[in-house]
Amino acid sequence: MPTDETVQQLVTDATAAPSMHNAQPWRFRCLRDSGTLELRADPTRAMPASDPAHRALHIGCGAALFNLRVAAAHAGLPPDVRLLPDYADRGLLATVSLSDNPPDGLPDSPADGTDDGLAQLYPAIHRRHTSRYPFAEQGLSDSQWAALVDAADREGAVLLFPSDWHLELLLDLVQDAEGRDDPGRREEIARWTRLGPAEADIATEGVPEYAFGPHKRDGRAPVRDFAGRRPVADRGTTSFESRPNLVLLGTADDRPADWLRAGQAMERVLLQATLDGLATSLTSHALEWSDLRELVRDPASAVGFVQMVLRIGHGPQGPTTRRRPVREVLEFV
C-alpha cells in the first residue's frame, strides 16, 4: 500500500491540472485499507451559469485524474481506474486503485504495464501552464502534430485540425462569445478572478491578474479577457498572432463518462505539447453557449461532439498559478 506521504504527493501532482477559471472542482478521498483513491466532484465550485450541465467540471476533474495516473506510474504504482463506478453516488467520478489487488471488472484506462508513455510525461506536469500571451506566427512540425494526435487517441478522443474556412469560423465564434454579456457568467468570472497584488499574489484558486496576459491590440487569438472592463495595472497591450494554431478535441458521445475521458485526453495532449517545448492555452468561450457549440463542430468531420478547443504554438509558457494546499482537497479514511 502507498504511504500517506506518497498519496499526498500524488494528489499534489493531480491538482496541477487546469480547470475552468482555475476553480479546482475536485476532492480526493483515500481509503487506506484498500489502497484506493476516490476522485469526487466539488459542487461548491460549480458554475451554474457558464457550465449548467457540469461538462467543464467533469473535464477539469478528468485532467486531474490523468495527472494522477501519470504521477502514480512515475512512482511505480500501476493505476487501475474505474470511471463513475457507483450510479447511486453521482459525485464519485472515479476510483484509482494503487494496490496489488485491484477491484473486479474491466479498467477504464490501461495500467502502466500497457501504457509505457505515462511516466515519461511526469516532468511536464508542473511545467505546463496556460499561456494567454502572443505566440509566434509559426506552425507545428509534422512530428509534433502526430504526437499530439496520438496522445488524444490513446485516451479515446480525437484531435482535429480545422481547415482554413473552419478556422475563420472558430475565430468568429470566439469573438461572438467574448462579446456576449450575461450577468450570471459575469458574476462567475468576477468570483474566480483575483485583482490587485494583495489578493493575486497569495491566491491559491481562481485566475490572478498576473495570468490575464496583455490586452489584445490586433490579431485574433482566442484568449479570454478576464479583466473585462475592470482596470488592471501594468497589463499592457500587444499584437497577437493572426492565424493561431487551433485544434479541436472531440468524442463520439456527450455523457459524463465522455467528459471525463475528454479531460484525460486534453491533459495528455497538453503535457505532450509541453514536453515538446510548445506553449498552450484552452479556449472554451464558444463551447459555453449551446447555440455556438453546435457551430464549432465541422459537419464533415467524424467527431460527434467537440469538448475543447486548444491553442498550441511557439511562445512563452505563461506564469504559474497556485493550487490549494493538499490538505484542503484530500481526506484519509
Ligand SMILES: Cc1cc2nc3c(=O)[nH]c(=O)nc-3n(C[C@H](O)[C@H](O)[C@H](O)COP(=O)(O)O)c2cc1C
The other form holds:
Amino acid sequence: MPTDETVQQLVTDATAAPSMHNAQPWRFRCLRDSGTLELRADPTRAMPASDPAHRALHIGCGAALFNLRVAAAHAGLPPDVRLLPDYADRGLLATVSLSDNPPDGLPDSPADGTDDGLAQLYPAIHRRHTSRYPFAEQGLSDSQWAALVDAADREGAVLLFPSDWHLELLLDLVQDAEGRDDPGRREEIARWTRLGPAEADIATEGVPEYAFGPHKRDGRAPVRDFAGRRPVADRGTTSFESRPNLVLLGTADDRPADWLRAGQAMERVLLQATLDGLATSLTSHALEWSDLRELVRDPASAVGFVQMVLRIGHGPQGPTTRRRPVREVLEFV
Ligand SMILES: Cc1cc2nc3c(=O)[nH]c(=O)nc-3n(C[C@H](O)[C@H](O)[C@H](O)COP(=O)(O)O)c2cc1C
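Next up, the form predicted in complex with this ligand. The previous block was the form predicted on its own.
Every component of the complex follows; first up is the chain already shown.
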C-alpha cells in the first residue's frame, strides 16, 4: 500500500497536467483500504460557454490521469486503470488501483510492467509547459515524428499531419474562431486569466499574464492571445513562424471515454516531445465551435473526430504556471 506522502506526490505530479485555461477541473480521493485513487471531474471548474459538453474537461482530466500513471510507474507502483467504472456515476472518471489486488473487470491500459516507456517519461512531467513563444521555421526529424506518432498510438489515438491545403484551412478556421465574439466565452477567459503581477504571481489557477507570451506582430502560428484588448505591461511584440508544425490528435469515436483517452494520448505526446527537447503549445479555438470542429477534420482521413491541435517545434519552453495545493484537490478516506 502506498503511504499518504507517496499518494500526495503522485497527485502533485498528476496536477502538473495541462487543462483548459488552467482551470484544473479535477478532484482525487484516496481509498486507503483498497489502495485505490479515484479521479473525479470538478463541475464547478467547467466552461459552460466554451465547453458545454465537457469534452475539454475530460481531456484535461485524461492528461492528469496519464501523469498519474507515469508517476505511479516511476514510483514502482504499477497502476491498474478503469475508465468510467460506474455507469450510474459519470463524474467518477477513473479509478487507479495501486495495490497488488486489482479490481474485477478488464484493465483499460496494459499493465505497466509491459509498458516500459511510461516511467521514462517522468522527468518531463514538471518540465512540460505551454510555450506561447515563436518557434523556429524548422521541421522535426523523422525519428522525432515517429516517436510522437507512437506515443499517441500507444494510448489509442492517432496523430495526423495536415497536408498543405489542410494546414491552410486549419489556420483559416482558427482565425475564424478568433474573430468570433461571444460574451460567454469572453467572460470565461476573464474569469480564468490573472492580470497584473500582484495577482498573476501568486495565482494557483488560471492563466497568469507572464504565460501569455509576446503579442504577435506577424506569422501564422495559432497562439491564443489571452490578453485580448486588455493591456499587459512589458509584454512585447514579435514575429511568429509562418509555417507552424501543427498536428491533429484524433479518435475513432467521440464519447467521454474517447475524450479521456485523447487526454492521455495528448499528454503522452507532449511529454515525449518535452523529453526530446521540443517546445509545445495547444490550440483548441476552432474545436470549441461545433461547426468549425467539423471542418477541421480532413474528410479523406480515416479518423473520426479531431480532439486537439498541437503545435510542436524548436523554441523556448513556456514558464511554469502554478497549481492549487494538493490538499485542496485530494482527500483520504
Ligand atoms: C483541452 C485544452 C484546451 C486548451 N486550449 C488552449 C488554447 O486554445 N490555447 C492555448 O494557448 N492553450 C490551450 N491549452 C493549454 C492551457 O492553457 C494550459 O495547459 C494551462 O494554462 C496550464 O499551463 P501549462 O500547460 O503551461 O501547464 C489547452 C489545454 C487543454 C487541456
